[in-house]
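Next up is one chain by itself, shown in structure tokens, the form predicted alone.
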Amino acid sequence: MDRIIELKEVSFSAQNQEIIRSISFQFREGTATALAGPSGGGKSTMLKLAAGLLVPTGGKVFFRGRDIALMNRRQNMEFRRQSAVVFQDSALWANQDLYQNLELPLRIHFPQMTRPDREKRMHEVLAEAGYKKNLLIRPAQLSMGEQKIIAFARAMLCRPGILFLDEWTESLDDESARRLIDLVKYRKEQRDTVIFVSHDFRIIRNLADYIVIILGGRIALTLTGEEIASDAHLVRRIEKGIAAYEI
């Protein structure tokens, strides 16, 4: 399997605090990995690293083999039409419906595409997700566990082939979050490449095929799924790893 995403001695520092301490990992084009550890311990901001929302202080990231950040503006376009994150908050346009939230990725990356077919595809992927209600409101009077599924859909909608998720099951009820597991298993299943944040074990030991623990900015851990499901006293201590800073 060919790398798509690739982090190579990345550092990130914010506020005169390091967050991420060069961090070297490649991301296997068709697979899932999960980014775990504890709370504050470097994940989500590693994952936003890989997807390009962060400009390293140290190190590189490339897609395919090209440094995202020597990207000209097509291939950065190109690179986002391709790559689709679903945010811990959701990051929905509070200004704006949620019809506009939904319409701006298609129109931005479709722009030749006539409204009955945005619209369509709209409608395609909140059934998928299973979004029924009025789409003529703003983003505040949802639920977080609503917001999470708009953002979901949102991401969806231009049939990206990685998946960035930090935390996309959050807030959800059961049912919910079962319907989006299952979506993102079966793009999976297509061969689209997953990375995602999570500390639910569960979802964790049912979709990755690596998981990755990172502690104090530093990758601490990398293991397959198989290693994984053929030893219950390591489940035990990663379980234990993703509350705690320890392994």
Ligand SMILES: Nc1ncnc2c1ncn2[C@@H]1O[C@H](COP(=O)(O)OP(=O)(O)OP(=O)(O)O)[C@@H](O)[C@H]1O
Given for the second form:
Amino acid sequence: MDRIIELKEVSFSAQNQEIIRSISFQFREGTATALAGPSGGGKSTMLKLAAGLLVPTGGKVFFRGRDIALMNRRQNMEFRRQSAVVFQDSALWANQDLYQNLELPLRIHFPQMTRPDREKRMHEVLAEAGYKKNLLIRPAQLSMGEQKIIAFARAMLCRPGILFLDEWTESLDDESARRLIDLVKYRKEQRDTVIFVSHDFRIIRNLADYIVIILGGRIALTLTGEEIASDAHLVRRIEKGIAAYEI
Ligand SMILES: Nc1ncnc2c1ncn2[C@@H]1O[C@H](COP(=O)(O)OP(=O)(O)OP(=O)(O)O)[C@@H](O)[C@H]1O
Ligand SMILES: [Mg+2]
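Show the other one: the form predicted together with the ligand, since we just had the form predicted alone.
Next comes the full complex, this chain leading.
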């Protein structure tokens, strides 16, 4: 299976603190990988490094064998178009209404697209994600859960092939969460690559082919979906908390 994103001895430091310590990992095309582990372990930071949103202070990140740091503008735009990113804090543009939040990625990546075509695509992703309300309001006028739904819909607009998702169902009601999990499952069945952070072992068991447990900025353990499915004892130990990660 092809590696699509590869981290080679990647480190990341900020404010004299080493947050990621020489992580090497290959994400395989068409698979789903969960980044799990306790709070503050470095999951979100690793996800942002893999997505090219943070620049490593050591090591390299490759997309289809190409060093992300050395991509030219066109290659970088293409990587961005192929990547969907949903941040832990949703990160919608606060000073733009929802219509503008959704329209901008299409304007940037598909400048030839007509306004009716943009609106058609916007309504498709909103219907899939289950948002039915007004678009002429700003993100601050939405609940946290609604912001997540819009952020997810926005991430899917440009038909990405790699999904980087950080706790994308947190603070959603069960029905909305179910919907956003099923959408990701469907994307995986369509051979998209999914890299996601979750604390929820039900989601991990449902989606992940590989599980990477991050502890203190390092990979403490990697597991396969089958290992998780077949070893209830292991799952219980992982669910129990930090001590259990040190298997
Ligand atoms: N830009 C930054 N400057 C300084 N410290 C940072 C920065 N970004 C993250 N950290 C620190 O790095 C550590 C890892 O943060 P990260 O957000 O990656 O953890 P996480 O595993 O995603 O945690 P959670 O499960 O709570 O979301 C934390 O201790 C955090 O305070
Ligand atoms: Mg996090």
